[in-house]
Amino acid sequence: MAHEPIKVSFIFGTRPEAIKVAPVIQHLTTCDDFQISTILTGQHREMLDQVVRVFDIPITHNLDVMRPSQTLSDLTATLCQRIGAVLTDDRPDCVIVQGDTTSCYVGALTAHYERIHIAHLEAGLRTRDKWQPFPEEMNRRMVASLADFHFAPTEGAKQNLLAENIQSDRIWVTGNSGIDALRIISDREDIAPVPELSNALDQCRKTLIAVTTHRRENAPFMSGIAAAIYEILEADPDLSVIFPVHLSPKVRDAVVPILEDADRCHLIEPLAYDQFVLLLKRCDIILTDSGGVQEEAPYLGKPVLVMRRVTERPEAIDAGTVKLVGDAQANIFDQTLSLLHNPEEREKMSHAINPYGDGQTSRRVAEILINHAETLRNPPQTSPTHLS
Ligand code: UD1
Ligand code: UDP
């Protein structure tokens, strides 16, 4: 007798989660073994819609929780009620959450309350500092203690989970599905820059730096980051900056007043993912505090200076393509200028590596879930291989 498909529900709500679940959704949709639904929390709005459009992600539920500048507590409470209500009605066999956002954490928590299996993509990233990144480091630790399937991007991430006593037969090193997304988009030859990006690119001088920043723990340093970029531009007339500014008011209020009139600085709206990949391919150096960009740039062979004190992604640092420059204005200025004026160092940092995956994560995730179909078809507390 043919088995019922495994009912899988993806819960996600921000730009980076959408980028990283998109290829998994695409792949599982092509397998007869799965019946897919999506719960879009709407923690982000415009920046999430951009990804939904690029990957044509089907939306089953849109919970529309974004409110300008809402507190983490308000966001958490709203997510809990709205995701909980959907899961009570839909009763999937398994939810898939990704990463470390509040949507991810509350998705896992509500699935646990509803006694639904939980699979965690990008499991095991750690800084071991509960405040950095905030609140993501605690989100991912809490998700690890709730999840049944831990899909670790790297061997290092697996070791982090083992150190927290997650059982080894619950952990699979799958690579990061973000690299699946990057492979899909960077292989496409039909993507042309939109006018806002092409105008900025046309005006660029000899060297181009792409900048992004948004981390909550960087909020007190955001003006300093913007001031460092201003000084770097002043110090090097051959340099241009393209900076798609995150929609968070914490970022905009700090960055725009300092950089809006700066020479050769193009502050633009957040780019759709396919456009942002064009920018990454075209630039010479990336200055960022983003997690996802730290994974994408090494794959594309671009040097990255990370404006954070710590990172949960040590692999590209070890390989020499990523360097931590901290959050202090003077350090960001010194280290960026020093890299700009050291072509040998830039060349050394520019080799393509892909420690974060080979673009086959989605296929591996599908195979693992199919191999555990019997477990998934039973509620967690009664399923044959469930561990307490
Ligand atoms: C969130 C995630 C962070 C992730 C980042 C990716 C949490 C706690 N934080 O950051 O892990 O790295 O997203 O970008 O889950 N806004 C809009 N439109 C949008 C998106 C945001 O207007 O499409 C504005 C709103 O005022 C919103 C604010 O930006 O309140 C901040 O959004 P939020 O999801 O809270 O961002 P972060 O927590 O900074
Ligand atoms: N990104 C994008 N448009 C932009 C800036 C970034 O599509 O204007 C993509 C980027 O390629 C990466 C993801 O957004 O895949 C990173 O998101 P963000 O930095 O907001 O979050 P983080 O990865 O730090 O959680």
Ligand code: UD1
The other form holds:
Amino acid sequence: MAHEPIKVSFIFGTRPEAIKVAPVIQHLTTCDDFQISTILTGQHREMLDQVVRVFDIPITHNLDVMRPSQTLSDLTATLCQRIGAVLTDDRPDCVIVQGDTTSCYVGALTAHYERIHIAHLEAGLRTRDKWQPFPEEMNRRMVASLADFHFAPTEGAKQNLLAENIQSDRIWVTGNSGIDALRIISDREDIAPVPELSNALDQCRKTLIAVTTHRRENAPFMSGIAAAIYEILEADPDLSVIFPVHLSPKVRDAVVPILEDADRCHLIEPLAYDQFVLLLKRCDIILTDSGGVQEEAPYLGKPVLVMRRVTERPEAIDAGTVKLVGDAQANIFDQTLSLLHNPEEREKMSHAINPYGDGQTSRRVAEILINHAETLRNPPQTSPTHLS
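Now that the form predicted in complex with this ligand has been shown, please provide the structure of the form predicted alone.
Next comes a single chain, given without company.
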């Protein structure tokens, strides 16, 4: 007698989450073993909608929780109530959360309250500094204490979980699903740049730097980051910058006044994911504080300078594809100029091995869940995680 499909509910609300759950949703949807639903919280509404369109993600529940000037406490309380109501009605066998956002943490917490199995994509990333990044570092630590299935992107992430007394038979090294998403988009040949990106690319000179910055802990340093970029452009007349500016008013207020009149600096609106991949493929160097870009760039052979003091992705540093340059204006300037003027180092970084997977994470996740179907179809009775 055929079993009923495993009911899986994905909870996500930001652009990076959507990118990384999209290929897993696509793969599980093609398998008869699963019945899929999605809970969209809507933390990054404008940029999130772009990803939903690019990957054609079906949305079952749209919570639309964001409000102007909402605090993290407000957001957490609202999410807990609304996600809890959906899970009470839908009763999935398993909730899948991704990464380290408030949606991820509260999704896991409410699933725990409802005695629903929890699977965590991108488990085990750590900086061991609860303020860097904030609040993400503590979000992912707390999710680890709740999850039943830990899908670690790397062996290093697995070791982090083992050090926190997570049982080894609850951890699987699957690679990062973000590489699955990048593979899907980068293999497409029908994507053309939108006019704003096309115009910027047409005006670029010999060397192109792509810049992204948005992290909350970098807010005090945004003006310095922008000033460093201005100085870099002044120092190298063969250089151009394309900078998709985050929608956050704090980012825009810090960046735009300094760079809007800078020669060869193209401040453009945030790009849809497929457009952003085009930019990454065309650029020579990436300056970023993004975690996802640290994973994506090695797949495309692009050197990355990370404008953060610490990173939860040390594998890329060890592999030689990424360098930490901190958040200080002078250091960003010095390190970027040094790399620009060192083609041998750029070539070395471009050909380093990508430590984040082969683009088959979604398949591995599906196989693991199918192998544990009997467990998933029964509500959890005891925690598989040692709490001592």
